[in-house]
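A single chain comes next, written as structure tokens; it is the form predicted on its own.
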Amino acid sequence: MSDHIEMTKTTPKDFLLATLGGLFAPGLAIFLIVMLVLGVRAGMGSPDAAPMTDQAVRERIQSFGVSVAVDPNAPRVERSGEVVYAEVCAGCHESGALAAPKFKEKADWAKRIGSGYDTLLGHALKGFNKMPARGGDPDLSDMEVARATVHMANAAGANFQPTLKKEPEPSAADLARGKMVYADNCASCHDTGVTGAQKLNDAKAWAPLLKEGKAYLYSAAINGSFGGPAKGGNEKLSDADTRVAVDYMVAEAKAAAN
């Protein structure tokens, strides 16, 4: 008895379908070549994104800010009155900050000029009104205040030259007289810097002071300051003496600072 076998009858409906499909997959490969070679092609005109990409990196990683290395040891070049004028005081007298008298302008600097060139020299080393010592500047040395100072009083009419009284210096007998009475008086506080003393030595710790002058350090040490009592605590000690031993550490603070 042999198995009869009935086969479906396949309606154009059902070709349709198997054509449609057989197509599809080489249908689809094509669509995917061909856009490939335009993807390529619109990115031949486009700048290359490997640079592109490496220099977001570097803009990201960049430093925010410069270490400039300083020599401590380079030697220390002066400025000029017109280069300390741009760089420190023409914040003030360039607009007229502060009640500052306006660069060239002659009717704020005439009463000035009329002072005299030493009192404009003192108000401007060590403040006056609302203006701060040294243009607010502390490293400015004597010399280039005194040029800042010239520069700004001739811009409006005066004839200064930029000076500064020499202070006397002290014979080898004061400065000998003057270390005994440190060993007598001051050396308790100043050879070891207790209670904030200024250590004999410490170049750093008596640059501001010494550049007070020494009529501001003689005040201090006869009427007390600092935080220290007057005449190192020895009321008995005499004023002349009193400055020796001034004479004798602001000698010592000076060796040390060169």
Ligand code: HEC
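Structure of the form predicted in complex with this ligand (previous: the form predicted on its own):
All you get below is the one chain by itself.
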């Protein structure tokens, strides 16, 4: 008799467990039903539902003009103008987004073509109003941009060849003078890299600068750039001497890259 009474007595712990169970069991059931419904709906598509989402993602990435689905370890392959156009430029030039001249639309291109290949290429490389430099893909080589520019211009009636202008090489005398000017005015920062100056032999730091071209570098050295003082801080230095110092720096940077 006393045993029976003991068994039906509810301890506080039993009460707590029963309450929690009562609260959770329906919640769990609802959760499982929802998961089941969602699972059934997700599985209702075609068997290759996963590749289709992948395809959709690729299409969405493409409309921003940059191909992200690229193996970063793959060796760099120069692409044709057609491929660069499709992967980078079409994002704007196919539809005319941002008022970009439309592909094959002669009326959009006639005047631009009239301004000449060099102007078009310069704008494609450096940017022009809402046209971003290199179409927004800094990894494109100059030649790839040139080919894509020619691909578009020729499709609208031009007859251009993709070529790159070679910058005139400085003479040995210029380089010798540049080395002297550099030692006196520039080495204090550019030999050590102090305050963020690009070190003379740091090929990696110079690679993006070399892409900008000499005209930009001359102007940055003569007028000053973000952290670099105009003429290295020596007001008396002539423009010509500043330019040969840049020639020397560029020659050293190119030598370091090779």
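Keep in mind that what you see is a predicted model, and the values were worked out from it rather than measured. Positions refer to the first chain, counted from 1. The term rigid core refers to the most C-alpha atoms you can superpose between the two forms while keeping them within 1.5 Å.
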message: Once the core is superposed between these two forms, does S171 show a C-alpha displacement of at least 2 Å?
response: yes
